[in-house]
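Listed next as structure tokens is one chain, alone, in the form predicted on its own.
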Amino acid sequence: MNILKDEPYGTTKGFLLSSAAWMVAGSLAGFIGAVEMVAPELLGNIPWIAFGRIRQIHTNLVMFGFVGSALVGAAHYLVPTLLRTPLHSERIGKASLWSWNLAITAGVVTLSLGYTQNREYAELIWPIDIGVLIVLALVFYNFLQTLRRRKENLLYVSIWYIVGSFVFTFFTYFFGNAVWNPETGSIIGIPDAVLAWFYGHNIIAFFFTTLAVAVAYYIIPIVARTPLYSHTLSLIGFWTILIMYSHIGTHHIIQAPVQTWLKVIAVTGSIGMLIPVLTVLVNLWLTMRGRLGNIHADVAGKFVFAGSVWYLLTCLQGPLQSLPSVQRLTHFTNWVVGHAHMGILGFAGMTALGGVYFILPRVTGRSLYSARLADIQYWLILIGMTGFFVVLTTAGLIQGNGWLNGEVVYRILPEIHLYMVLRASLGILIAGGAIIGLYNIFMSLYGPKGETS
């Protein structure tokens, strides 16, 4: 089997049934981190599943397993078709697919063996961040030669948001990661735990919220049966994102010794972040106007639909919470994992199924294997989601209050006992949605003919 075969749509297809897969993957791991918060010596302390080493492995499979190869499987269906040319490349497509799910497994593998950078969402080892520079330096050259013989001269937002999230998180990526200091990842002291957070804020940021915007602003349009409200107000949401976000990650460490002027700039780029948010929502939202039964009776727009929802409520609590006031009360409490959850799960994960489901009918050229397991995956999904913010912010308010009180940590622990039962019983219903959406895609692509109920 040549695993670099040159077929239409290939690199799509093998994105999304990565994706499927990973989910699966990180979903499982994060409910064993659930489970051993709950009852920390229940699966006897084996290393390579201990808690440091899963919840790395979880946030590392989730975001750039799940959410990062869903995402980047839409984008390589968007360029062409926004531009009405074929991709440059499926050869560099497939290499580029190859070498990210090789990176990943090779991540899996190490980190469970303990080789860890330590920094958030940065924990891969150095030779495993050249990997993913690779990786994205492929795929930006492959849709910039698309771009380039393009026969589409309109650039439609999606395609700009595309462009420039690769472009931003390769040097993210890069910088974030102290590439040039391969033994550990790092600089010294204060300067990086702001080069630190620097990334961990920005491949939030270039990344994920701007791939999943991407696809939003593709599908809610299709499905909702009416041009884009206004493609002015798109082209400012860009703009804006890239001017706001991009300095704002210093309001993770407002608590520590960091330079003044830095948490100010920090907390007043976050203020300012509602301006492309709102932008963003307020136009799809006004596509959608009037036409919510369109979007509700399609399963990929209820993904999308949902994940905008979550992209409000996570943009709303940002800045919320990046004011010194709240952190003093929020910051290193479950509400910070909790706000974690609805940007990848809620808001870039709703999205990215949204596009999984959207697109895989149009590259198949059948309809999806099963309807109603979707419509199953969405609902488990958004069950779950709703009840981990539910609970983990209620969790975090109970350890903040507390500790602003002079409580210690393990006093605070028996209080929080049941909301940890009760995550990782809703982290049961995220890892079935996950099952069923890898049983439906694999399915849809391989198997006989779906069902379109």
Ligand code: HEM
Given for the second form:
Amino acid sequence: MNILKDEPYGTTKGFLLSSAAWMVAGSLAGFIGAVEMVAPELLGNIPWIAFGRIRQIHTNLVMFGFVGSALVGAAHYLVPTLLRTPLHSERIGKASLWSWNLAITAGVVTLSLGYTQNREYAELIWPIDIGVLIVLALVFYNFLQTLRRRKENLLYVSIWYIVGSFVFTFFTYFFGNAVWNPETGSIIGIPDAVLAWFYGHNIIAFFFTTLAVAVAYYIIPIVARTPLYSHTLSLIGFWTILIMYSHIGTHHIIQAPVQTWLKVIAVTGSIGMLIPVLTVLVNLWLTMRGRLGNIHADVAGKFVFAGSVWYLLTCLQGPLQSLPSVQRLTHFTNWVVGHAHMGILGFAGMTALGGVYFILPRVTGRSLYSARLADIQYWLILIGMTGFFVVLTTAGLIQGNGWLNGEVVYRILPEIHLYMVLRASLGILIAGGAIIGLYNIFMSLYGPKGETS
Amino acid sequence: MFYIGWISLTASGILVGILVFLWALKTEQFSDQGRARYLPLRDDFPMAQAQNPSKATGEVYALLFVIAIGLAAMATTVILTLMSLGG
Ligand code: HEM
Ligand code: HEM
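Moving on from the form predicted on its own, please list the structure of the form predicted in complex with the ligand.
Zooming out: every chain and molecule, the one shown earlier first.
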């Protein structure tokens, strides 16, 4: 078997299938973590799934495995298509695909064995960090070469976002993981907190957000069957996100003794973020105006539209929770976990799934195995995500309010127990959706010819 | 003095941005915005067509409901914040 086989869109197909598989594994890991919060003793004290480890396995799997693979796979379709030029090298693409999956697998194994650098979203140990950096460099090189040979000189906004994402993610990952300190992957003291959240924030901004926005900008005009409302506006959004988003990571540590001027920059920048966010949303929504029926006739359009709604809510919440007085209430509570799921699953994840279902028929040349199963997955995730949001926000407000009133943790925990039970139950919907998705995506790639969508 | 590092990191990000912006100007990326809007539309893969393209479907109402819940949650948060400030 030739794992670097040169076949049209082979890289994209590989990434899409990987995403589906990691979504199953990642949601199940999340589910285990949720069960441990309901009944800490239930699963015994198996070290490799102890909460501290399974949480990191969950976040790495769902973020880099599920959402990351889908978005990188989509980028491998969008770049050649929009540049009207075949991908520079499918073999390099395949090499990045396998290295990416190897890095994620190694990540799960090492995290479960307790090898971690313990900085959020930067937990993976040094050798794996190097693997991730190599993948990012390979992908960037492949895109750059494709760009240089492009037949379409004009770059559509999605291309700007994709290329920008890989440049910024490489640097964010390199500096954020302090790769020059292999032992710890960190520097020390407060400077490290600032660096860690420079990283934690920028990886969300310049990997998940920008790639998801690229996918949305591509799919919406096609599904709505109309040109983008304004390309100029889309570019304004791109350049403002570049300027606004890169230096506000300190809003994650407003409660820590960090220099005040850094906090001021972070809070003002967070509010300023409304500009790039609204340019994207206004542009997309004006493109679909009067065409919502068309958007929802197509399962991919549906996922992307729901993603845009979650983007709105996440980014209204974001500036709100960056305000120090609000954060006194919400920080360190489940409120933030609600925001995180809304951003990564609701916005980036649903948009990524839209990308998957849009691209699959185009790279296989036949319709989806089942549009109906994709539709069921849509509802499971939408309902599950909405439930997560309500439950986690409520639990978070109970925690924050109680603590501000001087109540101690052990009295608050029983009060939020019910919400932890609800969260675990809702997780079944999302995990179920993931399993259905994997089946559908696998069958669309390798199964018999399916129904027409 | 760690923030020298932070400032150089942020500044180098912005610098890269400016350089690419200049490249974009040079290669006339901002000149033909009217055509750029149409670039995705070369996709001609057959797609399902709604009978009435402008009709809002059940999904739209479900999402409006989601927005309403989201706004209500944020309003509650603001109220609790204000109460905690007052007390
Ligand atoms: C498949 C899509 C999912 C994505 C993209 C996702 C994403 C995330 C992210 C980003 C975090 C970190 C939150 C933070 O640090 O604030 C997180 C934590 C968590 N997630 Fe998920 N998640 C997904 C599904 C699930 C499912 C199905 C469950 C099961 C109930 C779940 C349960 C959890 C738990 C228990 C935590 C830890 C929260 C804590 O430490 O308090 N997630 N998830
Ligand atoms: C206008 C845009 C946004 C702003 C201003 C913003 C702001 C914030 C702030 C202030 C926090 C820290 C909360 C705390 O710890 O108390 C946070 C956490 C988080 N945000 Fe956002 N956010 C925005 C958009 C997004 C988007 C689009 C995503 C996902 C793609 C996202 C994902 C996350 C995640 C995963 C966390 C949890 C980090 C952790 O583990 O503590 N955010 N956000």
